[in-house]
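Just one chain is shown here, as structure tokens, and it is the form predicted alone.
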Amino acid sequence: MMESVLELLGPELYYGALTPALKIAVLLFVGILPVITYLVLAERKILGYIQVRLGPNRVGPWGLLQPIADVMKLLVKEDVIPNRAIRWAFILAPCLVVGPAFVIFAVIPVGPPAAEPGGLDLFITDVNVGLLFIVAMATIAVYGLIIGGWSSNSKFSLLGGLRSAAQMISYEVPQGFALVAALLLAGSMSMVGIVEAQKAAGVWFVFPQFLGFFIYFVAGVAESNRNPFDLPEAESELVAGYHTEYSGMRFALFFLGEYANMIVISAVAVTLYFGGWYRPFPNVEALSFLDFPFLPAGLVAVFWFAVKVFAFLFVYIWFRGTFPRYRFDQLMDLGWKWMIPLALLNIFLTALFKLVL
């Protein structure tokens, strides 16, 4: 079988396709899934400290095996499909939520390309429309939430799906405008090119684009349905929103998609506004000790990228532990009356800056 595929595609195309597939497998099973699993534990621990109580501490030393117990529980729980649910849509919805989130990781660079000193091509691919690809894939998740809420044939699920659709579509607009302003500065839609543009400029884009970054991150929190914008789930009003009728592994896929989206929002913010895999102020020789010269350059790049991403994830958890939930009318007012006008103003000022200089 393998020989026939090799003859059909030719060795260059065959091995060229095999390498990204291996990278995807390693990224998924060695990188993303373990990180998401222990991100849930970290969230529960941090929320425990914020609320002056203990987090999970029973399963394994200091509760470190709690995520494994949670995964096993979800695997063995009964997977129920309501009698009056639309079966094909009910099954498809979780896949539409989690699939695009994982696909986005294909274009997020964790380290420098092989052409740079110490570069290991720590990304699956670098395309010249990488940021456009991310926006397109992120949009698909909206359909998963709508279909999940509609197909369950439950009023709570339907209301959660409708809320989610209105919220995500509304906040995609200012988020897209914020990304446009960053692209004006970088002059490239390649994710690697954007990181290298920040090094060439000698400044993280968060400084000239602080307004754009603020709009992007607030919209990102709203798009991932997290506090204080968790209106689609709103346990006190809608039980669990669009996934009220889900159980077992299908519920776990929604859960997985939410945390994967948190990591995606954080990773894109790091890449666009905080210099990607580079240390703080990479052009300042006085801070060269932050390059950790006794370690491989690729490992140092992954370290700095991970530190920045986890700083954003901590902010997500901090929001959940401290902020009350918005009313839905307040959520819409914030998006349409404040975020979109500010995002348009930011594009105008950025374009004027580029024109003058």
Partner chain sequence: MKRFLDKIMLLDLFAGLGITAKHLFKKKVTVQYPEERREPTHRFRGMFRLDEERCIKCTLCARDCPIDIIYIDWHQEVNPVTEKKEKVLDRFDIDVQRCMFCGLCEEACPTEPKSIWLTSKTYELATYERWQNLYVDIDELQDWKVRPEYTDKEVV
Second form
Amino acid sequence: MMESVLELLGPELYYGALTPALKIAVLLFVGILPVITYLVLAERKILGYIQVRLGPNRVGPWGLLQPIADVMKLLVKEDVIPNRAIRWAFILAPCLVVGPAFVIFAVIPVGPPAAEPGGLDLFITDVNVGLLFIVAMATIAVYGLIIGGWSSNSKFSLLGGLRSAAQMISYEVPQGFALVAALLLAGSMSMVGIVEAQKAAGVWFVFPQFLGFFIYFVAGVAESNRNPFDLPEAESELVAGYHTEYSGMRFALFFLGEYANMIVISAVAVTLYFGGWYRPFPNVEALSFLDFPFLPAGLVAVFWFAVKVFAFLFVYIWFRGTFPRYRFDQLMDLGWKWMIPLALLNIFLTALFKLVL
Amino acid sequence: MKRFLDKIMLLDLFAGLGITAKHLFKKKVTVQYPEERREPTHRFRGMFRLDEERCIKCTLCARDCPIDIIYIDWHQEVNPVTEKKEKVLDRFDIDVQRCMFCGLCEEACPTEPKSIWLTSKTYELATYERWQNLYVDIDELQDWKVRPEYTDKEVV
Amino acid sequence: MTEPGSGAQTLFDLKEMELNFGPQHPSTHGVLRLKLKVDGERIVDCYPIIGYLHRGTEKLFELHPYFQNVPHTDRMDYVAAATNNLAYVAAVERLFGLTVPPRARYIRTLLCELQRISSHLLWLATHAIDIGAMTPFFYTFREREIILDLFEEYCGARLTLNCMRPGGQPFDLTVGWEERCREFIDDFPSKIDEYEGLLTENRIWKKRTVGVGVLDPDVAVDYGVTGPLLRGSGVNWDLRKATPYEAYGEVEFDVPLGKNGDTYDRYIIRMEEMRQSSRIITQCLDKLPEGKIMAHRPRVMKGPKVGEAYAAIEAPKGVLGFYIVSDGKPGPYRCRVRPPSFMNLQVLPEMTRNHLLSDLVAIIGTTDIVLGEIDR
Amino acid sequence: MNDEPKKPGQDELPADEGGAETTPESPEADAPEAAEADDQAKAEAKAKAEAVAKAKAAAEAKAAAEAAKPPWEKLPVAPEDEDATDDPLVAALREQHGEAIESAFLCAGDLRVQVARSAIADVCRSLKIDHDFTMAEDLCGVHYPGREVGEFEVVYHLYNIPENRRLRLKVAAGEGESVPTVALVHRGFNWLEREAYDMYGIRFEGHPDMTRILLWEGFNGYPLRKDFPVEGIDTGSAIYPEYYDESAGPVTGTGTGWRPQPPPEPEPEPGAAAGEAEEGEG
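Complement to the form predicted alone: the form predicted together with its partner chain:
Full assembly next; the chain just shown is listed first.
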């Protein structure tokens, strides 16, 4: 069937427009959105289990339909725009949070590139400056938070917006530095290239780059405003931070953005430090049963990628269940006095290492 | 040295993570309410019960009630069988919506066994209409069971 | 806020911003309202506004006979009803010259210490959630539930206990209560270790609490601050030791004291107080005498023609006092409550000055206020 | 309620505060088992007692039993005032403040000192500085309508932590008279004085912030005064004069308030009839 479509459209249109569009649709509606909704359920369940209770279990068996009910509720809820809010900005802000988070998925490879030309690449596109693209896109999200906090014209929102601005800007720096070190090691900015470099090296980059990974992940938690760095929306302090005044679908978009960000951070961490879609120890023949030879290779790749990402997401939730929240100045302190010097040191060491080799 | 190690290795944070991880697999304490019910203890102060036959109409319970929600009216009447004067209740109402279940009325009751008691183990008192459903008269006081138990299906 | 047409005063033009914190805010522990003046996040000034929960309890006391007032006291500090009951009945007993039988005294001590544990557990839960750790909340509530079960078994209510009467106890312990209580208390210290494992050594917790909301001992005494707040500043004043009431003179326990008077010290003190409470409970269970539980008293208690009594006890939140004036009627002429939270809240502006907004939340948590008691 | 009878032998305890040393074979131990066991002995005693002057013996026995009872079985005796003018603290205060210290009594362990209104701040200051009464424990007002020395009384409780001693100061104030503030001596009295003002309308002179604290600023009247009505208070006119006439604000105790309402009309409930029938059988 695909051949007939290819013939019908011609290769240019087929490869240039249809396949990416299809992939985007599949990724968005089969991949990210359900994953996010169920991630919320998983978070509530895991938090519940950590807190010796059961979590949601009323809607459907084991609460499995809870996310659908939640989405329905958020969709039909009244969408309130405060009187004094700056309307255009108020409406724009949630889109600015969600958009970039989704765009980043374009360059994240969930599986290997096509084995033969014309086959199916398990990513939307492989940009040769993929890492740069990710950093650039992640930066845009902060505008959403600031604009959201400011345009609500509420004091708590404003404080939340200010906090998020300061926090995201100061943690982007160490995050970028940590990525630089991984990039030095891989010698490529393409996400696929980095994964392949790990396979070629025979080792996940988390081992030579442990410090870098640590900095990246901590900064990532801060970037996605998650506990213990959830200051912009600290419930007990700022009511709900920058989205205090949001309700209904607009609030859902902020919500979506936060969870999409979590997945992005995890996915990038997996790609950069944990060998992407490859099974653990891809060069050790003895473990080849982990490739599940009886299954299609693409599926296995996606499986391993997903497993790794979910491990990260679990850690996120685990953190949320365990840690108290930092204070604003302590957060800055940690970012500027510890993370950035350590990240610089990491780059220096990595460069030295490269040089000596 | 230990402090230094702690600082580098984040031992304190991992200790906390360990505790939460341990609890992940512990038995959960949730009681699934409408299906599972906690049996109240014997002294649990719940909904009132009244035994009209035991009641001697002394109105001590009404007098001891700190918020005066027990309304008792009675008159004297000659019992046609025994030909003795007897007190007959006209009204024994409790305005349960204001009740704070302190149990002082039960303590004040001089009969043995008590003719008004709260240890009925009924606690599902929520209603949709205050005046209609939480102003209980003598019939309801004697038999609360006319109201169904709560279920998760019940939506009015 | 931006007033349309009133000149260009936006939020950005102000150097200091006025922030209305509460009365409906997740971490004001009720309906406390704070008028804050903030410079960025730094608090320049803090003016507490209270009274949103005022129910005229003191007037209610005047309208009821002595024994009917006990349920009203439950509603003041509604997380520690037993100690409220005790403070009130102690004042009434002092007014009447009633002596309480030993068994009743021990039962009261048991109840009060259980109540102290449960109140501190609730404090820990909310304090931790204020600082962002949400899990201790559920762990503490798991234990608190057991205590409430014990209360329910003893007196039939879980929260508003109404479990004491002037002159003694209305009920005796049920069969098996002692065993269940002992079972819980034997297990409880390990549970405290669990909470402490989550918080005490945690660097984030320490960063959020050490050096935050420092209360100078002189200032604390001057403001009439009592309870763990006062002891956190190193002032050794615990009424259980100073003027032993009920059975406290016959049991051994230590009064933990802090050094720095900061939030962390107060946290440590309350944790230690829970351990000491379980120690007291164990001793009380060991020593629990047999005998009557209610003193001989007239059915209608009429106070002396001219008389007054003040009795204070160490409630979980501080010194809770009742001052009763009698005029020979069956009810008090005037019944004044000295609520510990009221006095402890008063020092909040002192403690929060020049702290950040996040610290304000931590400090409100550490003062352990209950608005039902402040507003009465 | 559940005052289950205890074994009579254990009625008295080693830990009680003196007095009760006798074994309690007293008839007050109202335990039915014990009564049965002692039945025979009692009957004999009764027979003998009949012979002698019954009333006298009974009275004596009663008195003896009364004396032997532990304190919690006696009728309570309210503590009485003792004059405490010679108390060293009072003497020291007298020396400093002379006539301002009007009287001093000791009652139920607490020292109570009546102080002249104008001198209260000075007395508190000297108590704080010289006598270590540093803790501001409590302050409250009391209303005695029609009293000669002043309708209101302000009661201060001070505490001396090192000596574990509590002191009660009292100040009388008439309607419209103001009491010197002690909020500048003990800062803890700040809110308490505001509360006393809020509840009684007692003004404190020199107080930094003499506003209402628990009630709202538009509240009419002072609720803890004895003449303040418990029901039917207007609560809105003072602050919303544009909406309400004077003393015609929304009034509590009306409308859907908490007045007992007539019993609701009997509702035909399907389950009720069946329930009644069953109950009739039982």
